[in-house]
Structure formats: structure tokens, C-alpha cells
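Presented as C-alpha cells, the chain that follows is alone, the form predicted on its own.
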Amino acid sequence: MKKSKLSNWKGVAAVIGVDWGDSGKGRLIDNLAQTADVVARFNGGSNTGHTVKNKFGKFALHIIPSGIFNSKSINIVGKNVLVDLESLIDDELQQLKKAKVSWKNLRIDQRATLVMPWHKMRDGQREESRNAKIGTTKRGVGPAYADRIERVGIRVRDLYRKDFKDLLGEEIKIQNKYFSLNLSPSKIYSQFHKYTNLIKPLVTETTSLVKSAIKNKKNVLFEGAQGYFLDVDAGTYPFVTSSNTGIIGIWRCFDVHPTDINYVIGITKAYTTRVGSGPMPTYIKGEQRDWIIKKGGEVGTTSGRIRDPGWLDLVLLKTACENNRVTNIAMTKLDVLSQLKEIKVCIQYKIGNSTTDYISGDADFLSSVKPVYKTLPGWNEDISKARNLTDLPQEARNFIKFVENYTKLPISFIGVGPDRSEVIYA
């Protein structure tokens, strides 16, 4: 594949977080959705924070597709998404309206599980009873997977049974009384009396959807929440989240094969950062911390958290690309390198005097690595309107070719900027 086609993409794309999340989907799927004719989300809640900033505003997306901001195309809340009525109705959806943003061309399927609000309650007291913190956002979406593994979870369709109040009043009774839980019944039920006449035009099946858009070889985007190290089975466990992140979560939630995927889109800033718990071997202490947190505006979106940032760990970047096949890769948040004498990227683990890989699922394993450093040169430049790679000073060149190198990878968008346009597609 050729560099020069991800600027305009056809055919099925699908974008990833190759990190630990923060990266910037929601700004590079508001680049990449103004081809698309289909927009589909594939995991997470209301847990997850995509920003985007454009002629419209500048918006906190949770579970409505950052491809909304495209008229012509469709914006899919798949299966496998927890929604939160709450949050999708009373703040995203405000957001667009006040910003006169349509919301005509949203479908949520049929089949997803609700976030309720015992999910959320239970969620904090767990949190809050740990020694030792897992990180949650407290947004319930840990215990509403857990219910939908149980196959005890109210979906989106329960809403529209006949029996739904009664369904409701029975799982609040076990709700209150395993869980010790004051809820109420008729409170609950009037609130989403309400929700359930708001979204009921935007109610449908959408594997289906999907499936057809391929078929008949439109542009269809997916888009990932969260990065491949949050993985449920693939991340730091147990700092991890509830779903599937990487690219086998759109297999998962709309029955399509990675095979059928042209472009697999790895997204990644110039460094590394980490919210909440959990190790990050290439944690960055002391004045350089503060430095990029305040320049990168390093504040997590869903949680007000601070963002831990490290140096760009190239061992974990090669391994969450060969997992997912990634096709290109999307770097982010360059421009806050700039003025830095020196910049570190990680290119090798090391236990005692062995080297080993990144292995999965093992938190602790992470914990026992050090990163092995190669320093490059940095630059003084301000680089927010270079729009071609020769627009940028050579050590940033050199910066991206060493990743590219190291990755054997195209690294095929590069942002220079928060705006839409502040981009080289290389």
C-alpha cells in the first residue's frame, strides 16, 4: 500500500489505538469520516473520551461515533457498545444541539447493553473498597459487561417489551438486596420512560448495516475506543478495560472478518501516556513531565485525570502493530516535542542482562522491565503549519523515519496541531 492514499481512503478502514488510549481517535476519525460513508463504533462505554475540534465546536464524545459531524454518512453505535442513555441523551447529545449538529444519521443497535444506574453505583463502591486501584472511570461499564457475560443485562430492545417496567422492577429487587442498593423503582422507570421515546427512531440492527455497506463497496470506518494495552485479554492485566480493543472487536460486534479490513490504522502520539493505574516503563519524571502535560494538555477527557507521560515505548508500538496488522501508522500530538534539546524513544526491554518482549495480560511483567533508550536530537521549530513532511525541520524528519524504520511501518498522518487541518498526510 501506498503512502500517499490514507489522505483518501476507500474501501473498509478501521482505527486503533496501538498504546494505552488518549491518542486522538476522535481527531483523526473526524479527518478520515469525510469519506466514509459509514461510521461504526465497536467497543467500550461511556468509559471512553474522544475529542474533536472543528468547524462546528469543540466537542467530548462518548458513545456517539466522532464521524457524526458527516452528514452524508451513517454513525453506528454497534452490539458490543455499552450505552449510557445518560450520558448519550443528557450531554453528547446537548452538545450537538447546541452546536446545531444533526443526529438524524445515528443507529444504535437493537442489541446493546445498557449501562444502568446500578451499574455505575456498584462500580464506585468496588473502586472505592480496593487497596490497590484498578483505575476505573466509575462510569458502571465493568459490572454492565459483566452482566451482559452473565447474560443478565438489559439491552437497548428490552426497552420497547411491553413487560419492561415489570423486567425492571424484578432485577432492581435483586439489585437491592445483593448489593444492599436503595433503588427506586418508579425513578428508575419514569427516567427511562423518557430516554426510550427520545431514541426510538435511531433503534435498529446494524451488523447488518455494515455487512450490506461492504457488500455494495462503500466506505465504511470503524472506530476504535481505547488503546490495544487496555485490551481486556491483550493489556496490562488487571489496569485494563472491559473490552475488546484491538481489532478483533470488530470481528466480535459485527461479524467481520480482519481480513476484509484494507486499512488498519494504528494511532499513537509522539510519546506515551497513561491515565489511571498501572506500569508504563517509560514514565517521565520531574520537569519534563510537568512540561508536556501542560503542553500536550495532558487531562483525560471521560475522567479530569491527569496523563502520565513517557517516552514513546517502541516495543509496545511493534507489538500492538504485528497483533493487528496495522497498515499505517497515525502519530499525533508531534508539535508538543518541539523545543526539547533531546527526545528518548524506548527500543528494547530488559529483565537483569536478558532482553525479552512484551508479554500479555501480565501487569506485573510489565512492572519488572527497564526500557533501553535511544536518544535522538530534537528541534527548536514551531511546526503547526507545516503541512508536507519537508515543511518540518530534519530532526523531525529523522524522528519519523527512525519509528518508521523500527516499526517497518508507513507512518501516514502526522499531527501537528489540534485542528482539522493542522495535519501532513505523508
Second form
Amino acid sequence: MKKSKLSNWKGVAAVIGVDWGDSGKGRLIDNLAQTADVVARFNGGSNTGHTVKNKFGKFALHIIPSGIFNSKSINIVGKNVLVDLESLIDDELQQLKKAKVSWKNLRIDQRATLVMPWHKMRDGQREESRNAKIGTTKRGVGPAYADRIERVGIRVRDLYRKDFKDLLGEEIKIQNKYFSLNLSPSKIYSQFHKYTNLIKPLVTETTSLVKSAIKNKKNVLFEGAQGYFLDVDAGTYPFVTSSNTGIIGIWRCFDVHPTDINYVIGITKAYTTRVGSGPMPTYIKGEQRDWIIKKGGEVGTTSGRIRDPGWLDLVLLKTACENNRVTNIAMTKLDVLSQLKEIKVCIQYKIGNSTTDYISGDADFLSSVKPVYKTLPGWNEDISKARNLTDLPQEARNFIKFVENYTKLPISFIGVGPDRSEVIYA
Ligand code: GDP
Ligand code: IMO
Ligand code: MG
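Got the form predicted on its own; any chance of the form predicted together with guanosine-5'-diphosphate (GDP) too?
To see the whole picture, the full complex is given below, headed by that same chain.
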């Protein structure tokens, strides 16, 4: 097992969720960005909600990378990120402005696809009219990525075309006709005209920025959104998002090959959660469910929905780590498990009498498995002040060791509270 301290990481590092999202990626990126020259986001849109709590305050970021608080690092929104300008300008930049955090080092790829008002409307309408709901965040992510794949999306660079008004008018005509919408071209044009001027100094080509930073031996940190089991190809389809959330997403966004990444950090909570529809074999019911939701504050950053809690699923965790060649695990919210008499972890799946591995790509499969649990003793102590492994109660250390042995990977970052300072670098 390779032990390397993440507190002084160097080279190229990537953070990806190895679950269904909301694992604490924002806070981990905020921690690791202290030594980053470049932080680059590679997937997702404003469906993402990355919470950061540090000396500047508490923030919920959707598009802007969580490294923005390090004034020395360039923060990049890559071409495969969906740029939702309403979220970026009217929400996120306002949060930063209030806290006097500079965004002069923010860069937005000119080839990124824009989320337009009709994408959000279509996302919402389709969800409302379906019986079997995906449970999307209604941020227009599915329809906007669909337009990108269909090659009809409006991109950031289009905002600066001389004929942008005509282009927008033509697209709105199509949207109104085929999706029975009643969009006003003049209203949308004036909204986007305002945005266009505001972000102009930030718009650039970002692939070469990232590649030359790597070539020049800068510290480059990739920020993933969501988690591996929400990946459109690897996750529990159709209850997934519309992008590549795993390591492959970096390749597609920045032309950086996975073998060029020194640290692939797979992040999970010490338990798991899922928001929206779709199966979760280790779903926790009853009083324990309510207790974890309350203690863990399991309410969505973006949609305000309750996140369903489940026990840590080592079958899924190991699969995500193997498929993405994870080198280090980051585990957050260990503090939330304090006071539980017993903690369960899923160590195997059964279908009937046979055991099975995780098979990518289908919700039906995951609905049919039964989890086999190992029960570990819990601990009573408040661990939020722990800063070294030796500060943890023996039972908490045994829990960490059990996961390390199962995954054959080191747990190098342990979150014991949401603040930047509340961490153990192991
Ligand atoms: P992300 O989408 O992966 O960035 O995660 P979210 O921000 O959506 O959700 C994680 C939540 O857990 C946020 O409210 C964080 O402030 C909080 N959090 C992160 N790490 C820890 C931790 O170690 N302990 C506790 N108690 N809360 C944490
Ligand atoms: P972060 O980056 C948790 C879920 C939605 C829904 C499904 C599809 O904060 O971890 P979408 O709006 O993408 O079409 O919704 O994916 N989902 C997330 N769940 N964390 C996220 O992001 C998520 N982004 C999307 O709840 O089930
Ligand atoms: Mg989140």
C-alpha cells in the first residue's frame, strides 16, 4: 500500500467522487488548492453543489472551482462543463463579492456549452410529466448536454459573434416550435447581453493552459463533480447525470491522459448518501435514517432535497477505485458516525445464493442485489478536534483500517468536520 501525504502533494492530482455525489469534494479541493497553481473543473454544470467552509465564510459553489479561495491559483472551467451564467453571475460571483474574494484568476473555456433558459424549462417539464422520475436537479443539465451531443448547443464563444442576436432568435424559434415554449427573444437577449460583457475578461482557451501548466511542472488539481455511480456510462442508468464523472472525464475535457495523473483521489463519506431516484443497496431505514440526516445535515446544497443515507458500500467503493485507478482515498464526515454503537459496512452483494460484483451501467442490476454486512464496533467520543490518526479512538482507527484493507488503498485525508481546519492528513 503506497503511503503518500496529500498535505504536500505535487504534480498532477485529481479528485473524483467514488459514490453518488456530495462527498465533500468542495472542502477537499479547498484544502488541496492551498498548494495548487491550477484548479480545473472538468464536468457537470450547476447541478453540482460544492460546499466550502473556510476563513472567508461558507459558500455553495456550482460552476466555479472550489480552489478560487487561493488567490495564487488559476481556476479553470473546462470546455465540458456546462456554463450556467445565471448561476455563475447572479449567485456564485455574488457570494464571492460579499466575502471580498477575488475572481480575477477565474477562466472560462470559450468552447464550453451554455445552459440556456429553455434547457431548464425542458428539464423541469419532462420530469413533471414522467411517472418514473429521474429526480434531476432541474438545472437543465440533461437537455444542455443532449444539445452538445446533437451538436446544436450554443457555446460561450458564440456570445461574442456579431450575429449572436440572430443566432439566438433562430434557436428560440426552434425551441418555441418543437417544445411548445413561449420564450421571448428580446428578454433573453438583454439578459445574456449583460452577462456577455461581465464575463468577457474571463473567457479563453483552457486546454492549452492546463497542458502547458503540466509541461512546466506546475501543480495542477482537477475537480470532479458528482460521483462515479452517477456517470452516464458507468452508473446506475437511467438514474445518473449526463456526463463522465470519473477519471475519463479529465481526458475528454483537457486531453490529459489518466497516466499523466500522479494522484487520483477517490472521495467518499464514511457512510453514503443518494439524492434523487435510483437504487442504493445499503439504504438505512427508520430512526437511524433520521438521526444521520440530522447529524450529517444531509440536505442538498443545490436542490434543498433530503439526501437518503446508506451504510458505506465497499463493493461500490472498491469498484470505483479499481476502475479509476485511485491512488488515495479521502473519507469525510467520520465525525458524524460518533455515538453509534455499531457501524455497518457492505462487504459483498448476493443475488439469490450467488455472490456478484458490481456490473456497470444499469439500475435494474443494483436493485436486484442484497448487501452482506460486516458490523464494526462504534465509538462515543467527539472526534472533531482530532488532527492525527493517534487522536482517534481505537474503534475509529479500526474502521479506517478495515476500509484500507478491503480496498488495498490508503485513506490519506479524513474529514472530522466541515471546516478547512477539521482534517487529518494520514
Ligand atoms: P460535494 O458536492 O462533494 O462538494 O459535497 P457537498 O458540499 O454537497 O456536501 C458535503 C456536506 O458535508 C457539506 O455540507 C460540507 O460542509 C459537509 N462536510 C464536508 N466534510 C465534512 C466532514 O468531514 N464532517 C462534517 N461534519 N461535514 C462535512
Ligand atoms: P455534486 O457535485 C448529488 C443527481 C440528481 C439526480 C441525478 C440526475 O454536488 O456531488 P441532473 O440534474 O444531473 O440531471 O440529475 O443526479 N445529482 C447529484 N447528486 N450530488 C451532485 O453533485 C449531483 N448532481 C446531480 O439528484 O439524481
Ligand atoms: Mg454537492
